[in-house]
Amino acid sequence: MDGIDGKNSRDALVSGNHTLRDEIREYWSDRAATFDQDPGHRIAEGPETEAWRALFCRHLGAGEGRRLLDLASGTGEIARLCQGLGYAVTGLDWSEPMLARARAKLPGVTFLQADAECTMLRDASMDVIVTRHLVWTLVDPAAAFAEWHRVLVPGGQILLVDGDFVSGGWLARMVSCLRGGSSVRDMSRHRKILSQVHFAQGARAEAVAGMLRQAGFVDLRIDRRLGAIHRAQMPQLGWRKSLLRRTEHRYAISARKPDRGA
């Protein structure tokens, strides 16, 4: 399913010249105006920011001016966090409305419009790559991971924060039915897109780690210690979404591109 043939077959699921990638870009573009208002997207100052900082430092160490690529940067929340940790940040997103908000928020950060699966960046041009909640939406993760491996310098690091938001048990399904805040149209569009991406049945940590290993990454670590972040988010999430978060398979995965000659 993966590679060029897999990409083309999934893109062809959307009729005519309008591809699945176009659908994904338009969906997130339509959500840009209210994205930061949705709990769990904006990173609140205080305990939540400190919890995210601890996660990133645990896996990546100090920024020290290293070049960091924030993939699917959205409105710039992770870019803002990483800039505060001392990285030289570049954000990349497929949605121009998202980028416009990120640029207004962080005028000192470079933001580029491109597909995360085809960044158009030079070989070995980044020291670190980070993503939050991108992997589960990828059309062709094998191609994406190969692309990210290409863009990293030898010895470069990657940190993915993601989850399986699909295949929860009965409690997750019940809480999902109770959730409000999304229109019927948005929910329908979301389900249509999700049914066509690679991880339509859920992005499990072990499966993602296996694909990263196949792309050439080493020293993989799966970290499920996200409780501090979830506890800090609880006041904004409300009881329904907090309960759902407890049922979801969420994780961070860090890895490294081998040193030259390794």
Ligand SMILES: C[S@@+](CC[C@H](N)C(=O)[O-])C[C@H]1O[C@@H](n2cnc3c(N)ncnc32)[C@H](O)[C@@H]1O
The other form holds:
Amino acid sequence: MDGIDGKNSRDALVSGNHTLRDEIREYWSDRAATFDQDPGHRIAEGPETEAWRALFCRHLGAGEGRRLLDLASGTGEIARLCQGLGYAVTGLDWSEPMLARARAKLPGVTFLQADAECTMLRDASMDVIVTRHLVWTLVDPAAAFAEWHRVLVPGGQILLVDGDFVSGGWLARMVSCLRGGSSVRDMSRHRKILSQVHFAQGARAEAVAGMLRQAGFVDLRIDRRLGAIHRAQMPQLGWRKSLLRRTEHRYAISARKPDRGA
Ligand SMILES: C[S@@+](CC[C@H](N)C(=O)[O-])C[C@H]1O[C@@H](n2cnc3c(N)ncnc32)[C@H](O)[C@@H]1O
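What would the structure be for the form predicted together with this ligand, given that what you showed me was the form predicted on its own?
Starting with the chain above, the whole complex follows.
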């Protein structure tokens, strides 16, 4: 693959004009209809919503009408949470079936169809960027982080919630084999995609934080205190997924774009 840049070489791994990006988008589009029913996606009212609110407030402070971009907004669960926290929310996803569900759920929120690695948004047009469960599946995270830095205002904040869903120990592998929910076809598509993305070996918090730093972000904080969220999810996750979740390397990372002139 000498002479081909990272993005193109990964895209070229998929035959013809059908790229890895197309494959990822189609995978999520096919999952849109049942996404909210799969345990761990929909944020339940009550303790789970409170636990997510606590995480977001701990890193971002109060919403106070600030412009927030929810990247890879899916069915709009994080957008809904952030709207409840007082942000002026814009959602962005590249899957039309996901966007249709988010728009039906949150008629007052603008949802845009675009690639999170190339948003088409104006420079310095957002005060806050958040994203849950996108980073692990990015084809070119360095390009994505540079793009998010461009879109934020000086002093703007970012909060990523993600995890390494690959390199768990024997317990994670065992529980993952036992887990229900996804069809065998979904699981094999998921595995195929995962083997080709940048974080094929798992998106470790330290590696993601290092790339954010390289993109120009400062004041990085890695937060592994997601226990309250996972405990609140127990009733919908069931014991297998709940056990798996506690064995996985899951985290939030917050950071800031430096102030103008800093
Ligand atoms: C695991 S779902 C997460 C949805 C939502 N963030 C949540 O936490 O409920 C992943 C979402 O990311 C979207 N996605 C993945 N890569 C993307 C990209 N490069 N640009 C835009 N959306 C992307 C998919 O379409 C899907 O809706």
